[in-house]
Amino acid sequence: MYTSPLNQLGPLTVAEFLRSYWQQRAVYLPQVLPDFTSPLTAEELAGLALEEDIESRLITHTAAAPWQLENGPFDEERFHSLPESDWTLLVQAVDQLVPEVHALLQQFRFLPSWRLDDVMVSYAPTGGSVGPHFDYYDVFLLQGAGTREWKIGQACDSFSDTLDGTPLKILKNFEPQQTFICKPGDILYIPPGVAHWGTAQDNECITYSIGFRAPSVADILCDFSQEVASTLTNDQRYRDSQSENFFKPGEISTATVQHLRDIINEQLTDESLARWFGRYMSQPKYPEQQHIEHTGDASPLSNNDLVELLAQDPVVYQAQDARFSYHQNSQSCYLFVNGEEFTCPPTLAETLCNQTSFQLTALDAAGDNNQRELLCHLLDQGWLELDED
């Protein structure tokens, strides 16, 4: 299923508002899809939060014990017992398991694939909410039935005081700024760090949520430093340089710590560090909730299989989960797959990653065999599915 970027965002062009608010401001933007009818209903949320594989919450608030945590999955009775109000169903990685909620995604494809994260769905009865909070990563909130109050706050950081007696970070001061109605179709965007707090209207409150990849720079330099270290032997030491001079023993010397640079900097090259990247992006965040179904025990495509395939010419997609991304520099070009890396002719891979469906002879333009059997591959794993018509 294909779905063609956004262009328009409610009164705002994409460009304006990547120029004017795309990680500097919260804006509403009402109507960006005026025909949007969620494809769950209530029911069918809680259905998948009984699942074992599946990531769900279960936010409970009451004066006494106020923004309380459940870790699904749950059972049908635990749904049965929650009073009437004041309550919230999270259920995570909905774009993997339903596919119009994974074309939805697609059409926030105006910015860049590899930082899409998931699309989180809620359900709450009047009164709902998660509490007021604020997020490290963009987002965007679509109201997909009923209505939701959002009201936006101050600036935060990681040393904005939370709430005691609760796992969730819950804001203890928030500071309401503006206030939005939002209705079927209508989105939010929120930037990284801006306090917010959404609250059901009725019992109808179904949110979509899009939101995108941030990883921590901890994150990054640890990650990309165990990556290096991988890669080196204990025979690459420390060596003093040449250049130093030994007159007071006990001080760590400019010229030391710039050695130090050189020896880091060594290591740090644009090309190690744009296929750690890929592979690193292109990581599934919820690899037990994938429902790929693969090809079990039969045998893996052989280039005589996708000849025949080409003879058809089938439309080939991306699967619900799969990441694709691509790094091109100079001399040769990697495809990244869900954490897998690949070279890969830089027309396929611009193809593989830059749309979401293609003719399977588009992907075989030059018939060559290493590139027939990246495609098998791509195939038997799963990460391309034949249309199944």
The other form holds:
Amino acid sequence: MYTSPLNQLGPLTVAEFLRSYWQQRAVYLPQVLPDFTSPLTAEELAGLALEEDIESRLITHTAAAPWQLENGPFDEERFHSLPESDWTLLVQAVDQLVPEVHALLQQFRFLPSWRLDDVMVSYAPTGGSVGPHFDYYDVFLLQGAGTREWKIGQACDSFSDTLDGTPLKILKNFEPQQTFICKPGDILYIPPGVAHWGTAQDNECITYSIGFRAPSVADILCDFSQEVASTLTNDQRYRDSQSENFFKPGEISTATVQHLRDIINEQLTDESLARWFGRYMSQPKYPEQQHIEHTGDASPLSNNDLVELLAQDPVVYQAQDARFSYHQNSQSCYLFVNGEEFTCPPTLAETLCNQTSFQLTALDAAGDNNQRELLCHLLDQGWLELDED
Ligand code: SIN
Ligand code: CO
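Same protein, the form predicted together with succinic acid this time rather than the form predicted alone?
Up next: the whole complex, starting with the chain shown before.
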């Protein structure tokens, strides 16, 4: 299933949105998807939250016990014992589970696909809320059903005070600045660090949160350096630079610091950064939630199997739990899929990553008919899927 990226966000073109709001300011975008009907009902969402491998949370709120968190999986009893109002059920990465939600995510490919994270879906009866908070990543909050009131607050950071007595990061002080009533098809865009507080206005309220990946600089440094370090041996050690003079025995000189920087820079090539980043950003966040509907372990595809398939020329598409991206420089081209890296001809990488469905013969041609081993591997892993129709 493929849905083209949006080029209009309600009253704004995508270009206007990117220029004036993306990563800068919150904006209410009425009727971005005027005909949107929630592909999931509250009952279906609750059904997902019963599953062992699906990440779900329940947030309840009473005066006696404010902002309580329970992690799924839940049993049906739990849902029957819930009060009539003031709770929220949230299910993570629903795009990996429900084809229509995966298609919805594709509409946000006007931004790099490797930045897209997942679609979280929430259901809440009247009064249900996850409380005033901020997130570290951009989010499009699409109203799927019912009505939600959103209040937008102040800019926050890790020093903003949060309430004690709850595992949730609920802001102690929320300074409302704008209020919006979101109806199905409306989107509220919130940049990182902006406080927001949504409250369900009826018993139909379903919200789709299209979230983005934003690793912390600390994570970038740690993960990259760990990977580089794993390729080095103990024989590679600090050595004094030839040009150093040791006049003052206690001093760590500017020249020493420069020399240290050179040691680090030697490892920090564009190539090593790009290859690490491609693998890092393509890693699945909820691997246990993947391929839930895929059963059986079919034997690997042989070259002959692929030749037979090519004769039928089926439509092939990126699996809903596959993350494809690539990097090309003057010498090489790398394809990244779900944390793995492959060298790949640029035309094939471009086709695989910039589109989401293809004719198998077109893929074969993009790989000059000699990338069949790679194509078999992508099909075997379930990252490329054949259209069964
Ligand atoms: C919700 O859907 O209730 C919460 C989404 C969010 O605030 O990020
Ligand atoms: Co939020």
